[in-house]
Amino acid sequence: MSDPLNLLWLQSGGCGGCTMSLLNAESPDVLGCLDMAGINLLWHPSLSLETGLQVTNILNDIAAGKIKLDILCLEGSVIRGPNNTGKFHMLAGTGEPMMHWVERLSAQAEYVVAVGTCAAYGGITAAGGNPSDACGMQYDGEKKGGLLGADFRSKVNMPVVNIAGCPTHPNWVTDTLAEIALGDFSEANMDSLGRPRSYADQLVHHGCTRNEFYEFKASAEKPSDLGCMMEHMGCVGTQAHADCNTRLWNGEGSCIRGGYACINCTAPGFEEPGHNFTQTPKIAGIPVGLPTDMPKAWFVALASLSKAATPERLKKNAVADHIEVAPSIHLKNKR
């Protein structure tokens, strides 16, 4: 039996929400999953007992090559400020900026994994003028670069794996780590933004429970309405790469199923769309952000036809907070 893979998890500029989400992993739970995959957790700030000098010793031994590091996970963005010193975020007890530790440890890692959109692209921490000069590990927003540089490759010649999401679905993380442990993960498993294709090759639109309303452009007009939220309520599920409506959260939920518009949290720059998250920007009444792969002219033509054919049932239910008109019943043998 081969030796277990060593995993180190660090947290930088962020809320810790990806760890909170990870703890919701089920069947098995996160520790059970790591054990089954043959992954040894060297240290995690929320899951490990080691503290203080014990942690410093682990980090120093990894940096010195005394402990093999197979997977380095970073949660939260890299804080480079002020003036690229990184001193806005010092790693407690070491007297050094976290960003220097991330650089040093990344050079020792077989795989480097950014957990969450903050670690991948900068995320929420980079919003609002970005006073802390936050960035991702290999991206700064949509641009390659980040802390490690556009040309960074890990010890097994892999770029940073960006498990983007705010927060990440627990299974996006556990599945990717398990694939790495099994030797089944390569650059071919990543899309052009470094996201695992196991979830990023799908759209949030897939499996959306409001798809019947979308088909007929029967739109919600206010929160709590049952209709499609694309036209008025800011939903970009037709453009967002993730499987949230087919790989549900906590077994049964998603943002849209909870009544919230999809804000495309797996994409770089989602944190500052340039408009209210819950309003759809339009030009001449046409949404600016059209469904992925759909030409504007086709959308306009199909939307017009769909609205002309909208069943009365969907028109009424779209602007109600409960089903007002039930679907008609078709009998096989009509008299």
Second form
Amino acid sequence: MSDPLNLLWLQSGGCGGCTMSLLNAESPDVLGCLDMAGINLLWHPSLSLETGLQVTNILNDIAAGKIKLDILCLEGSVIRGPNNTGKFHMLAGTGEPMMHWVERLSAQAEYVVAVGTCAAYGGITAAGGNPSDACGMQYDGEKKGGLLGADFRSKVNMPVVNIAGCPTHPNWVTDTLAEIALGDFSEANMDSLGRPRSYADQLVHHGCTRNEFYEFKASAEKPSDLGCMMEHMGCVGTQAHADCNTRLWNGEGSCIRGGYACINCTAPGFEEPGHNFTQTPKIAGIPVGLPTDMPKAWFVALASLSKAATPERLKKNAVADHIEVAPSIHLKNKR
Amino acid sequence: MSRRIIGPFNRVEGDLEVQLDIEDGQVNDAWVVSPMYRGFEQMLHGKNPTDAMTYVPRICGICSVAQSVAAAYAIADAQGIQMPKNGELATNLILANENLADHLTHFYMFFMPDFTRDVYQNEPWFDTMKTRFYPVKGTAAKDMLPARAQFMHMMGMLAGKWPHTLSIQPGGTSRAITAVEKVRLLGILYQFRSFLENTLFGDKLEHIANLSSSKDLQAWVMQNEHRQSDFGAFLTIADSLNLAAMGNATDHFMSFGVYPVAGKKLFDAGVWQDGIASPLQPETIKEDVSHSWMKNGSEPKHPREGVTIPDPDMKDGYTWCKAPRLGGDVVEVGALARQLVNGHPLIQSLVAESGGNVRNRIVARLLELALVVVEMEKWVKEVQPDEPFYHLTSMPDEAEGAGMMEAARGSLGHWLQVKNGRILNYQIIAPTTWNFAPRDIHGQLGALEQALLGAPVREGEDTPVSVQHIVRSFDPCMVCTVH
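Please move on to the form predicted in complex with its partner chain, as the form predicted alone is already shown.
Everything in the complex follows now, all chains and molecules, and the chain you saw is the first one.
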């Protein structure tokens, strides 16, 4: 039996939602997963007993190399403001900006993991005028850099692992940590934005329960309608990298199953789409953001064709909040 | 006398630092510091009002639905519309799901683990508590987490995901409930009720809800099967450590009221002081920034006119938290306030005896678990699957609105002004902003600051355990506090 891996979890400019989401993990729950993977929690702000001086002692010992740090997780963005002082987030009890602690501890870590879109790219905290000058660990929006710099490598020569999502699905986190613990996770398991490919090589569109409406461009017009939300409601599930409709949330949900648009929360810059989140921007009646892997002209041609062929059933159900017309029943042996 | 700085203060949501002056074995003065600022109110300026529905839940991952509901109410108020009854019922179910999960998480993972500290190793209950509630390793979390996760399947069904749903909208909810889903929701509630009755209470929810005085509660815990439950274990410890004498604040309580169905709230709005209930006067709410890292300029302002301009170098400032006051007074908010204002006899009896304190805050929270699950079962049955869940709405170019409700931790208010179709001003006062506020211009200490005065400090303690009980008894949410 090998030694357990030491994990330290810190929170900065975020909402704690990725930890709260992590508590939703099932089979096993998050504590069971850590146990299963042989991960020892050095400290986690929501879970651990140690408070105050006990915590700063742990942090100082890690920084001094007295305690081995296998995995450093940061949840929430790095807060640099105002004027690069980091004063908008001082780590309680230490009189020092959190960003300095994150820098210092990252230098000691075998793996550095950004949990959530804030820690990965800046996320919602960087929205509006970005009042706190938030950025990610190794990205500032789409640009490499962030707090640690574009060339940062952890002690095992890995860039920051970006488990993006707002929040992250609990299993994106537990799976990645367990893969790291098994020694099965390398740079080849990450996409070009640093996200684990285990979930980021898929599209939210995959497994969408509204696919039949999508096929015929039978569209929802208002919240609670059953139709496809791409045409009017701002849904970008065809472009968003995540497996939300095949690996469900809270037992059986996804944004789309909950009746609202996919806003691509695993992507850098999702916080400022340049239009209303729940309205599809269009030019000459055609949505601007079309599926990424498809020639635009083909999409438009196919869409107008399928729209002309939309069955009455889908047309009616698309703008209702429950099934108004059931699929018809064909009996084989008619008398 | 020197100032002792305690942080990072964990097992609270977000970042907290507490500074104490300690003299003669007790806390002589206290300053409560919220050390992290993101600036959501600034971010929202100039946005399309409906985009607030995407941003505000992300203020907080533990009370994200509460933030959504407050925003939906504020926008609905500005639009002059009302949700259909189904929309109200579904919103209440989603909100109650979050609030109750919060109460559960707080009790099992944030509050109880402090009784496993070595400082208590000579107590007769210590070994049992350590086996049950020790962080990460204890049996309690292993029992509670699966029950919590299954209870939150309700979120999967009604809200798509938690946290950060967009199902809640000013005009209702975007997810209709079918007839067969009513059955499945009742199934989820049945399972959660079983956990509460078998593990937390060791008794029927209705019996807990009907406890009507402190005498009743004492008699209840004397029964062996009750004493063995987690609630019973807490009451035993509360008795042995006299937690009812710890953490008394202003004893002036406020609730905005919550869970409306067709014009009537399950828990009423109001104010409670010295045994007297009175109506809430929202116009007398003002935020003072004399001790915040905020540019202040002039007088305390009603949130409708409030401004948020951060300045870390502000003289006299020691926190990012503003200091909200009701008619100039410091008030306490939370489950205890809510049940007191709504007139629950057990809570009124406990507060009449010993005021607001560590024990009574916990009792009120657990009582709500019993009260609200019973109500959720009724709401599910009231849903009419053939009726609408959502009314189409539109935003006037010029409007203002307020959304006032109760999150798990107490009164949450959003105030919104729209000009030229864009958000001109958006101000938020969260529950912990009330409870963990700093001093105001008159030198009045915030509620927690008052509650910490006199807290006992044992020989050799760096981070007094009494201070930890008091702080966590409020179940603070620091990310909401300063947003």
